[in-house]
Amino acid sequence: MTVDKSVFSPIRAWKYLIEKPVTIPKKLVFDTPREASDNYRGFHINDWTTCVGCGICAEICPTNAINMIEIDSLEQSTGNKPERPAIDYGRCSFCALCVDICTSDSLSMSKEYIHLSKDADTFYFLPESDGIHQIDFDKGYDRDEVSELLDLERYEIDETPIEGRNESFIEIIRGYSKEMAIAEASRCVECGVCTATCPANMNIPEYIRSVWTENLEEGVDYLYKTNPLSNVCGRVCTHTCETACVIGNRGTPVAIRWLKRYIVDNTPKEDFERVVLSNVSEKINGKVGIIGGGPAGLSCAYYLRTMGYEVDIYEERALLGGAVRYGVPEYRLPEESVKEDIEMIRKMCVNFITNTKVGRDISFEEIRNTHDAIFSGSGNWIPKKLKVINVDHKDIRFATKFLEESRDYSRDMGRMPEFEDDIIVIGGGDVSFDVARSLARLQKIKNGKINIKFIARKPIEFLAADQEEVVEGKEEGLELRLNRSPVEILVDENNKVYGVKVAKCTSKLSENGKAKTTCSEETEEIYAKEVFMSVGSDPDFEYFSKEMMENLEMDKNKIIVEENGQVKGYPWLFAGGDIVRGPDIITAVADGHKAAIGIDEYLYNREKI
């Protein structure tokens, strides 16, 4: 049916030209705020105390209404960027996808929906927890189980069964299957917060994406731009990147370390070599000597060769690798994985000079006279001792020597170390658990049973060791005696060690967020036939002259260096790794990389002069 309109209909509308429009005064709007209905999505609310600035809300926004703004008052920290989302309400469609995907639960939408202004710029807003007009409105929309967009639970990696695991040194972690690796890679939101936290600033989102796209050659290329020991770090990296992973705010962090391992384990060897060796430059007129074939020295050598320098590495032991070759147990880091990383560096034509201790077999001055620059990454090999009674007893054993013997045994290069059937291990960090768990395996292999007491002055939640080490150690039969601090090594009338006297301790978090431990006068005696001590180690600087040692700037037995690794007062000398920043593989790799860049700059500027 059609309705005929009057010819006067348009004329009737003319009256609105002179009639005053109905408006709501701005003052009335804000004096008596009106909430929207329950199913209405109003303006955004963002709790800055929980927001981590990951920017995923901006990435997902279908109308490009969200921009990340750097905030001067905020600082970069682990897992947190100094940025917050700003929303353009001229673009926003109020779809709430930004709320559904928020990694930190900071973003929601209120019931506030009215904003009156003649200034278009006021519709571009940086939301905080008090809303657009600092009025306390109820939430209008929040994510629920149905609208959840993130996969919060980690896909567990295949491991050796607990039963019988402590009967050999076979690697515990078996790795991801292709399907599981792709599924785990799909959890990454590519925010890059992890990259900022990684000491080597690895291209983490990029190499994880290569798993998702099944382009592992590209993944290898991304890995080796920043880490030439990716095979090693894919197994024993301290993975601080995972502590920063934004998925961990509401779920389990992405398994960044295991995805790195998946790439190196599943890229065909010929493709792997082609990608890595393509980075090598033709040799140029420059020669660098490196003291120590550990992670820092190997990393420095790798990057110097990519620049074309001739490189000599002087290593005291028969095999290169330092702590990863002589410290980390085989069940965590198989020999083959270490060999593959080191062999790749050898194929780059780095000259390995092994069984050569600088200061004994060759002088530091000779290396200085035959090289244009020197990098020192000699590591920490002198065991520290606790200040306890009888600590210098001849039968006290230390981590560095034992782990070296144990590692040689597990790779068929030495006999089984000697040990008793009732042992105390003193420590608290990863290395002390490496000692205790290696001893457990040796006891199981030799005696068929385990009798190891692990003493630490802090409770489980405050131990320096990775929680994986603690859990797996308990599974493998370690008896944890925590909250106890050694005060005396017990020695009988025949000068035989028979245990440790300990003080009982309590720990709590201090104002700076660190665990503060206090010990009482109450003591107890813990008995055993043998005591192993693993409380850290110090560097060996014997290769430096007395004059150099007096001139080097030191802080707690560590060399102070410039940002590029250059040693103050000695422009031709660079240093990194344990002797600069302490024992951490990925940090040592980063130090070697920075020093290589620093050496290149030094030699280039020297030539210009």
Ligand SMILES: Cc1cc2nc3c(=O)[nH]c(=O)nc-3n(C[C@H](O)[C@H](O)[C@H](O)COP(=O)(O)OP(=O)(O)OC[C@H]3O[C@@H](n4cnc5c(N)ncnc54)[C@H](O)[C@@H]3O)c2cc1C
Given for the second form:
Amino acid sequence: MTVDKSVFSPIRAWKYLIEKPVTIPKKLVFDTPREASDNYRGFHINDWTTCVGCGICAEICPTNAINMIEIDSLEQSTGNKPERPAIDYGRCSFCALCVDICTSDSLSMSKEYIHLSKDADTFYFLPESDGIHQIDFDKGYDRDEVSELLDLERYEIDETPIEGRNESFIEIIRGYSKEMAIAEASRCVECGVCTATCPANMNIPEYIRSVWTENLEEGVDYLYKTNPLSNVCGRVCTHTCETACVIGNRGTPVAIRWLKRYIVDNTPKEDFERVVLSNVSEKINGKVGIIGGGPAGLSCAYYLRTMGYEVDIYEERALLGGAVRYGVPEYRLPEESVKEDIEMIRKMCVNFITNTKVGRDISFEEIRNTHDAIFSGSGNWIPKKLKVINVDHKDIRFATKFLEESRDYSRDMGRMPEFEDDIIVIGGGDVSFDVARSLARLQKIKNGKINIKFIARKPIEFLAADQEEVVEGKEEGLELRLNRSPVEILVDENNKVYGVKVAKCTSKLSENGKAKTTCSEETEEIYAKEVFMSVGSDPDFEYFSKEMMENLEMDKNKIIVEENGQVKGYPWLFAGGDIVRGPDIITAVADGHKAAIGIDEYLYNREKI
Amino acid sequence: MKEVKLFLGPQHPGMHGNYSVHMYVDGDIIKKAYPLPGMLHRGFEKLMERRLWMGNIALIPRICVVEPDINEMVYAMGIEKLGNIEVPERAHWIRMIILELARIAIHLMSFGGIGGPTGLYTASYWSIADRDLILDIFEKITGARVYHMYIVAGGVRKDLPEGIEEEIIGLLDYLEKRLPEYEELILKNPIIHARLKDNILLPEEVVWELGVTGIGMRSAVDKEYDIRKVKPYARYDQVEFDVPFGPYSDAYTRVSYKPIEIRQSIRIIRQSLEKMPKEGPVRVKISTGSALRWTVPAGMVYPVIESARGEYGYLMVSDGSEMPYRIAVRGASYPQGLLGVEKYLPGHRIDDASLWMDTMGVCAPEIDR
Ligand SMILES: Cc1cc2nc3c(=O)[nH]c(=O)nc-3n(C[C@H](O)[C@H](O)[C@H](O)COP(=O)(O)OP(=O)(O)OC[C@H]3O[C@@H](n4cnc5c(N)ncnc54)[C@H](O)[C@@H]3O)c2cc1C
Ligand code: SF4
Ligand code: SF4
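To test you: the structure above is the form predicted alone. What is the structure of the form predicted together with the named molecule?
Every chain and every other molecule in the complex is listed next, the one we just looked at coming first.
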């Protein structure tokens, strides 16, 4: 372009004198600050009522600008840590990755962008729902499904098809393939909220990471730090960890249980054994007797052996495992899995003394005299009964006995149990579904058809059983008769049971978050040739002497123990599992572990005296 | 002869970024020049090795403050190449809109920026104010004015906000009207002619010797060497645009290419808005799991794009983990900004040093990475 040589060119510049200037006067900048865009990444807003303190915002932050601060006024609860993020705006790059990954949807950014101070320390804030200066700016940037940084949906696990599932006791879940397991493991954000909820405080994020990094041996090592029944728990644990998992806040929780199972199923046997057995210690001078070879007893034995104690387990039944081996049906927990876990404990040189009922085949005193300490984990084996008319009729069948027979049948150790072709199961909890679904399989195998009516007081959403049990039970052919409370077992003139009379009930959510059920006068008769009852069970403490029974502190039918499992008034006696609190395997495992540590402390201190 | 040592930068209105040149002058002729980088060295490349693939998005835009988006684009392209990731169609077009808006923004800034070294400050005020209008659009789309962190591996971070298309068109219309005024003010200005014409030459041999690309190269070697043409990325092969080139590169030619390129960018954006799918996905996830565990398959790639200063690329190496193993930045200003300053700034007059930096296209952090 050439130079403008026109003599008028300077005049053209004059027009700019009357145009609006392109600059903004300083006064306006402060008096009427420009409003930021709707998407603006300004200072943070954090809603403390939804924030769960998982700390993932701090984890993703590329500038390490976020610190998790413990807040005294907040309480630790399931899936919630009493911590909240504080942000150092001297480091923050306003990238909003924290917002995109926030597991609870609590964190967003605002349109606020001014903070002036000469003091660098004032750039550190603990944002709340009204921002950092408490002046309620509008929301700016927020996550949407495109900017999402979590993987919210669970990767499908392989299962046997519904069709034909009820024709055998073959395990339903087949497990993750390597690819799927790694994908599922990659969803974990390692917050550790689950660990706090797990009764055994398992190293969950660590072992999930080992799946992701394909270092399964390390995974086994992590599992056995807190749980020697990982094969069992990888299949049938009640997985409260998954209820806590923060991914569940906006999606489906990480399949923690299935990943544990993946580690156990996919570590080569030699490696597995090497890792586990490397924990055994040389025998030391100390011998502990354990009553009951259920999860609590086995766990206690395992950890005592890692410390070097000699251990004898006295078990009434032919096989070890307790309710796990004589209760849980094989379609959930194959015999092979229990066997592997127990075999590992046997290889640690724990003495298994089976078919020996304490109080019948050997006295409690004898064990007491030949051991330095005793752990009792004898479980609950006496069936509870509902308070209904005719409940003591001899033909009523109970869960424990039946499941034992059924399990023996499915592992080829016994004949098929006897049962009718038209059955009522009374229950509502997981065990009652085990009973009903086992019966369904047996009926199908024997008669080719299923006829089971399942009676419970509550509607589906309030049943104590896992929703999965209900869904699968229905798929397998159970006929659910819910909202009905048994009042009488119907018995005919020939003293034969022919059904159950039930009252109709309604349930609704009460203020404390629990279901409140009320039953009317209106009744109904449901007919069947046989009635099974599965409403819980009680402990059998016959092996304790009369004197002990009088002295033991009890809460209803549970023994009261110290934090470490020590029984009050009997320093050499420890207890755990169902006889102390229950209700599941992992709690029993945790109790066994705690008691082992307690026993070690007790014996160590006693030596010193 | 008496030599005097003078500092150009790091605090100097004529300097581009926190960069400095130590000049030994005799009279007002520069005898020796030593570029001194390191003033804003943050170890970008090293830092990247310690950040998650996603986390780096907060860091890399800073490698060129005035044109940050190119970093996001090459980085995303590298990951996509390593991971064999198919970017959704709509995202390609959104990316082009962002990149061309960014090109206009930096061209405006440096076009008007010529006001600093020449005393024509009106040009700087205008261009900064007009660039702000582009930043307004960026703010609406990405949530930030300068560091957008918007182009991400697999697509873009969010879809366009509703109604932004009309605003962009309005802005383009305005800029088109405005450009003649800039030309009037700058390109026809006798001061500019006196200072820039036949000054600060960039001969073809120097282009080949140093590896200069971009406007410098195109204006010197008479070739249409623009990555968008010779190795098209995104959807540049589906839009029509021209690239100015010529055989004689003085400071004036190089400056005069900027409004031409701005017009071409406007053309590209208009076509993009027309041709892009009006809806559809804008992002695919690069890996399974949470962003904390996104991994990129092992390999080595060198994605390149055309920045306002020329060929801009990252040499990226992944070992398959959740962080890059190594990333090396090829900043487009490296050849002229570092080697060129030392070898070819001497011989010029002191007051041309700033002009040299501006018209050769230097963005300091690109060198200081
Ligand atoms: C049918 C059923 C299904 C279940 N499903 C699950 C599930 O899916 N997930 C879950 O987490 N939990 C489940 N549970 C609960 C879980 O099995 C128990 O909480 C757990 O087994 C308790 O362990 P424990 O060691 O305290 O007792 P137990 O497992 O009951 O073991 C006690 C052992 O002591 C033995 N014993 C008793 N008295 C004597 C004596 N006098 N002398 C010698 N030995 C004796 C018994 O034979 C038994 O082997 C289920 C329970 C049942 C009954
Ligand atoms: S990621 Fe969200 S829920 Fe977790 S601590 Fe941060 S703000 Fe709270
Ligand atoms: S499993 Fe869930 S709760 Fe546990 S560490 Fe991983 S993301 Fe957090």
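From a predicted model like this one, the values you see are computed outputs, not experimental measurements. Here, rigid core means the biggest group of C-alpha atoms that superpose within 1.5 Å across both forms. Residue numbers count along the first chain shown, from 1.
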### Message
Aligning on the core only, does the CA of Asn39 end up 2 angstroms or more away between the two forms?
### Response
yes
